[in-house]
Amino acid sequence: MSNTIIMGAVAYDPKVVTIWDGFKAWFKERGLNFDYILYENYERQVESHFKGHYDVAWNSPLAWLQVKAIAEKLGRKAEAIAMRDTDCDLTSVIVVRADSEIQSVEDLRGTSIGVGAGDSPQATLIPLVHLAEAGLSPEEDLRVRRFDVLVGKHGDHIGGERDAAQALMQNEVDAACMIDGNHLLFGREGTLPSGATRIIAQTGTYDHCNFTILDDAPKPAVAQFRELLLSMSYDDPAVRPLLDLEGLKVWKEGRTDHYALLERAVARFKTIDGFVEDVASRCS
């Protein structure tokens, strides 16, 4: 086979090595030979990327921006090709004990709020960056407790999340953030009883993982590579299972500007501009 591609993902979990086993052989009976290089952390992934060691990433929202803003400290190009459905639009919350006195976002104030790993999206900065823009700056005005479960995952981890829900419950924290979707599972799962908690205040909508590519990716194992992904059907018994663990029914086409409110975050609470230079100067 002519066309070779290899992808750098996190391994946040042990299914991973299932899912990309699967894909690489559903990639090789259509000529394209895919392989994959598992990292601890993001930073590691994003640093090795633009050392050359791959050709695709799987990102995060936050190492998406970390990719974006080295190529341009660096002067080159990052692309997200595709994401999954179920990426795309989401929302985090902010939920309180159903018995609390706090009825909205002004009522936090002076009060605390449990959030995931500081370095997830979805439970960290978004909310946190909801709150600044309504008036109410963290630690300044709200004591805010991070749940650290697996820093340099961003919080692909909900280990973070699931804490801060618990603490909640527990009456350790007034208010704990979320991801719209584990609020959901929590509830299912009993974290969060039914009826036990309220949403008092709901972000704006975001997006959350792609593939990325540099500018320097083998374009002919690039774009077979992409329309594969795109290809894939959820009605295949082959790939159902694989999407499933995923959390998938359809491959859909990249796109880069659903990431504003992240990106607010980032640069108020300044997130990535350390490991963006420190990176750019080791790359450059």
Given for the second form:
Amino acid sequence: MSNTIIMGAVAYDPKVVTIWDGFKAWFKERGLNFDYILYENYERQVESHFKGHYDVAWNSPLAWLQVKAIAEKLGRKAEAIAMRDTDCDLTSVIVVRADSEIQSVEDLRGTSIGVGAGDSPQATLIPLVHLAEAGLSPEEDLRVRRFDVLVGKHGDHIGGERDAAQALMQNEVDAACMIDGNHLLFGREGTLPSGATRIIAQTGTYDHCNFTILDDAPKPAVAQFRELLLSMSYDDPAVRPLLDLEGLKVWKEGRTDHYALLERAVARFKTIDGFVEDVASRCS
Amino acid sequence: MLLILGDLGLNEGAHLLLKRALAGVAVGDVVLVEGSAPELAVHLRGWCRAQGHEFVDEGGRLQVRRGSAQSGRWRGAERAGEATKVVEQANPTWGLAGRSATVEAGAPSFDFPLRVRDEVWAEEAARLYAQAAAAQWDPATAIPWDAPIEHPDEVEDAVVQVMTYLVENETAALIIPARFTAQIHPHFREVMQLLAIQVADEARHIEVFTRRALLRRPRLGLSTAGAQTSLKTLVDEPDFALSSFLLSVLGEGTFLSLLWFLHEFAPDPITSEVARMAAQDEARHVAFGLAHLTHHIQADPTLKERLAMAVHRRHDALAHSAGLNEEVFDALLLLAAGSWQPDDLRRGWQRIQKLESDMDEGRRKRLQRLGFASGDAAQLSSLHTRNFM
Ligand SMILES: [Fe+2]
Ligand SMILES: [Fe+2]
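Mind sharing the form predicted in complex with the partner chain? What's above is the form predicted alone.
In what comes next, the whole complex appears, and the chain from above leads the way.
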């Protein structure tokens, strides 16, 4: 009998149906029954994981920390089994207008900064903890303006970063935060014309999404799922469009030692504490 | 390998130099990047991640280790035939790619029903296309729209009736190749182009015939059920070979005689000229129909039998329809006569007799060119629709 595995994922964009349907067909041809449940937001997805509604979660980095924290409270174990190559070693940058007087992080004192959704690791939490650790407390030492596109999606949608970048060019904020690669992308699409901005700070590196399992996941199915993921080759024309859509070249083994920056952010800003308590109490 | 970018940034085109440098090293090898653009390290990190290369920043020494994705992308790619030669069967996954392009594996398959060479191809297609492209004319300037119209009112009514009839025939002649254009595999580019320009020809014909009709009258004349029934059998024919046989060889062939007749006997220079310009285009449409059916019959001699059957079938389908409507026939007669004088009417009548025998002769000649024996050609010609098209 063939294995069955159910995945939970957040529907941050209509294309996720195309993506996971494509994966489903590919897994099916290789003897793995793959099914998926789409959630409107990561919090619902995380809680459902602990309620046993599915086997493996496609988690944002923040959702990963939520799962990890809840699991610790419940005496359970969470594991990251795979991730995209493109989710490794990201950095975020803080950008000002080229003609701005702001030259350094310290100069941001008393100014305003545009960030992404409140729950976006890359466009909000990590840049803000970078500033906090440099001695600038958000809200106390500088004004934070959130561009809340799709809260609950943990910044999966690029819209918040783009809105912040546009606000920067329209003089509505003095600085904006974004992923390193998006600074290049916004230059190409004209949101940030080349030469119009200057990068004043770059955060340390951090990892992004991963496939998360809990300790009660069905072992043979998970093993097969993971093996198949890692075997996907960009050379294979049947797989390549799926990888292109999902934005990776190759699946890597999961690693969890690159979430420290985000962990410091959520600890400092108490981003997930209430949620973790709630779910832990409901699921214990 | 060392790549020196100077102050050129990745947001200013430096990625091109980077790609070229990476193409020059093996997968797994490193390109050392030097440059003074202020955002180089940030952008390089983002770019490498997106492109599947490894980025290493060793205390400011920026290195890119070539990943395997780009070379993987073109593994298993297929050449879409050769630039100057067509294949017997075009591959659906070549899709919209031009002949001889390299097509990535995994490209979608397109459903072009006409992808067998012998069903569509004619060596003459390229030459006819070039001829057609060179012969495109501007309806605004090619026709002497301001020339005088001095004939009696009733003759003008006859012109309008004939134009009305021509417009619906030209519309059928536009729709049919337009539909097949989208069914032909783009590998047979010259045929696709030729049909497309044929459609443009018909668009002009519709325009000039309509404009001629409305010069002195506020609306077109009569459109009969019989004429439209005849044209509908053409529009409904799904087979490319049968359709171009009925439309191009027999229909447009017959129309050629009609248009030259109108050119010769039109009561005014405008009507004469719109007919002449259309006739020149029609000659190419007939030529292509003959050319690709000749090719097709050579490859598949049984096609001839199917063509003959199609004529019989259409004849049977139209047996109970009225054929060429009286209004059109009478209008042609009056137009050819030019007046109500009995002698003129007799001469007009004789001219129409001559027109019908010219049409029949033309059809028989073309059928014989396709390889029909003269007896068969005569019989098939006699079964052709009385509606001309
Ligand atoms: Fe025409
Ligand atoms: Fe035509």
